[in-house]
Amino acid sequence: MKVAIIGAGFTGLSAALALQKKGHTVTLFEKDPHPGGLAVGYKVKGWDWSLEKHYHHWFTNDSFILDLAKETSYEVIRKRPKTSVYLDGKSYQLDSPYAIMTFPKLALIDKLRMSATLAFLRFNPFWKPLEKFKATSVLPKMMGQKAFSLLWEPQLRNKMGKYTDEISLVWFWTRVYKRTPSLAYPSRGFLDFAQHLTTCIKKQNGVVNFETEITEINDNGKTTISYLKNNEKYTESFDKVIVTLPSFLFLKITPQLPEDYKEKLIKLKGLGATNMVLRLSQQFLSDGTYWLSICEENSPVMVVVEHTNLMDKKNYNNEHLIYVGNYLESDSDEFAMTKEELLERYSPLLEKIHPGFKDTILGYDIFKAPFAQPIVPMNYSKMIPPLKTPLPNVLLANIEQVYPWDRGTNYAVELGHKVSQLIP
């Protein structure tokens, strides 16, 4: 079969490469100039490996995605990093039993309970029935009110936000029960990754077509794709279409599907993200913390990400890269904000973790992404949209179908594998 996939994020090119393997002929469609879509990178001169713009690692657990770095020889670097909380003007390291346990903010009778309902989450593979409750009211039950409130709780309403009463137990579930201590990462960054992919692709006689946007799919009996390359318009015949786009951009390029599964698609929600990458001439945190989740309430930053205290600095001219991130409704004001007016609004705070950082940047750049979180409310599954489409010959395959997993490029990848085996 002649099967078009329109997205070359990680989901795109694993499906890629499953069809290939099945002897189907394979086009890849992508507006951006590069593959990788959320974990897509960039470089600056001096650099020998990219960064990604929004911040990424796998876990060790990532049976998908290192399987795949696997098949096709590709390099994975895996390391124990140190994750602390941001806490009263001062940072802890919380990612042990031991470091909990030690944490000078809770009493003995706090800590253990934290701790079971932890050990809990982490150990309990039966996700399903914690659909039916959440986080924010059970919680607080489990573990109890003050470890809540002081360490889970501002984690949850920073990266939530309006959102937060709204969100299922199993998306906490999720964020325990798949951590693991120490961390992977590809050699030289995602974006050399897809890049590799993207040329085992071409190698079995695919065609991947960068800068050129999506107009409309057609599908009348004979499935067509309508697009956009080098201000020319096209349109090309398909056996199959997998598309990968969020949701709300699908429906922008099928005008044929009909009203009641628009509206399904619609009520879904999702939150934007902001990162802004500070370029330093010195180290960020100096204790070595790799992520430092923010606890303060109304926090105008959800996390701090200091990338070369996990890949070493030498890679990048020996600059030190910070990432400070941040989950944003897409039409809110501060999405809408300048990289000058969110260094501006953040600097407070980074102040705070470290005095004086203004006088070491040696550049920044702040990248956006109009959707990166799904909102995961009560009984979520029965809300997930079917890989099949209401057009016969069209699949659909995003981040808002890899439930009960949270978004990442693992599950991207798992999703790729799901979706072409829809295609015989």
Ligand SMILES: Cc1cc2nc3c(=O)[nH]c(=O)nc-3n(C[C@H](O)[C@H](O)[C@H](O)COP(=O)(O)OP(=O)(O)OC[C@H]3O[C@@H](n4cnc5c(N)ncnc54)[C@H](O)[C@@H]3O)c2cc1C
Contents of the next structure:
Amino acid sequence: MKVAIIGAGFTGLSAALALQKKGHTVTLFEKDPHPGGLAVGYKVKGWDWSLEKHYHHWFTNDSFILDLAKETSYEVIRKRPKTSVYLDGKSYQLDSPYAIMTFPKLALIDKLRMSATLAFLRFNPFWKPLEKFKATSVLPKMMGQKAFSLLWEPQLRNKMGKYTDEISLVWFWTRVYKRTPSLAYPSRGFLDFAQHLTTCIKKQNGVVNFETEITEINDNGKTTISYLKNNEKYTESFDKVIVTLPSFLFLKITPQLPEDYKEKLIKLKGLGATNMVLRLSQQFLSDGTYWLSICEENSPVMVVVEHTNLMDKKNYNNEHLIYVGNYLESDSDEFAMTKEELLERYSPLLEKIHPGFKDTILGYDIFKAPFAQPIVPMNYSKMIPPLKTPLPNVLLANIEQVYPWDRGTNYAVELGHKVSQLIP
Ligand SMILES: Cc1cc2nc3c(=O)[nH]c(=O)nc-3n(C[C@H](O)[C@H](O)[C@H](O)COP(=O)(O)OP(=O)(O)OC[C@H]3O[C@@H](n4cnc5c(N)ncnc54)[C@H](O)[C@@H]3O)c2cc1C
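Output the form predicted together with this ligand next; the form predicted on its own has already been displayed.
Then the entire complex follows, led off by the chain already shown.
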């Protein structure tokens, strides 16, 4: 069959490879100049490797994407980085039972209760019953108010904003259940890996169109898609179409969908993400921490990630690279701020963490993703749209359907496999 895939993120790339194995002919359409979607990378002069616009790594149990790397002979690097929390003006390593037990800000009884809760979530594979609970209602009762208020509530509120009290316990469970202390990373970056997969697709006679934006899908007996390339409009027909865009973008290109289906998709909410990448001449988190969660209330920053405390700085012209990450509503004033305005906003906190950091800045950029984090409320399993849409030849496979897992490239690959199975 002749299959069109809209979006060359990891869902689209993995669906294309899976369909090619079954003998189908695939054509990918991507509006951006490069593959990788939310995990796309960029390079500045002097860097040998690309860097993701938004921090990315894999857990060592992300088997779908790690298998894909292995199958396509792509090198993966494994490391055990340091993870810490920042509170009351200090960083504390908090990434092992030993680190928890020596953490000075909680009494032993609170630490034991918190550890028991985390252990329960880590080893309990049954997520379905957890759907009925909200994270902010249940966690303080399970781990105790002190540990929750000190460590987890500020992180949740900084990330989820006005949605915090709607978030399901399943969302928190998946973050604990799937976490591994060691991490994996594709050698030369996610962009290089995505380009490698694109090459594999092309070698099997697949077509990959970049800078090609789908504007419309029609499914009246014959399935056609319309797209803009170099400001010219084209229309092409296919036997099947797989859409990997978030639901609100799918709605824009298929206005003919039935109203009741549209209403279901409109109910799915999401947050945007901003990441400032600071290129520094000196290490920022000088204790070697890779991931620093900010546990201060109303912090303008959710996390600081020092990429070069995970991957060697020699790949980036010996620059030290940090992300200053945040999740925001994409129509908020802050989301619209310039990089200069955001640096001013972040600077007081960054100065506290590393006094004098401003003198070490070699350059900086801000990257924004309008749809980056699906909001997962209670009983989300009942809200997820199925892969089959009301349009008989159009399938939807997107970031909002990887539940119970939180979004990630690993689940994008799994989803690509799943959707390809619906095409015989
Ligand atoms: C801040 C942040 C941190 C993250 N951290 C991690 C991490 O550490 N590890 C991890 O594995 N994952 C992480 N993720 C999640 C991961 O990036 C996503 O889950 C994954 O990339 C989703 O892949 P996808 O193919 O489903 O969607 P997308 O990547 O969104 O791909 C959709 C593609 O469709 C294209 N497109 C949109 N509209 C059109 C159109 N009209 N026509 C043609 N093309 C179009 C887009 O340009 C895009 O390339 C993170 C995401 C963010 C935002």
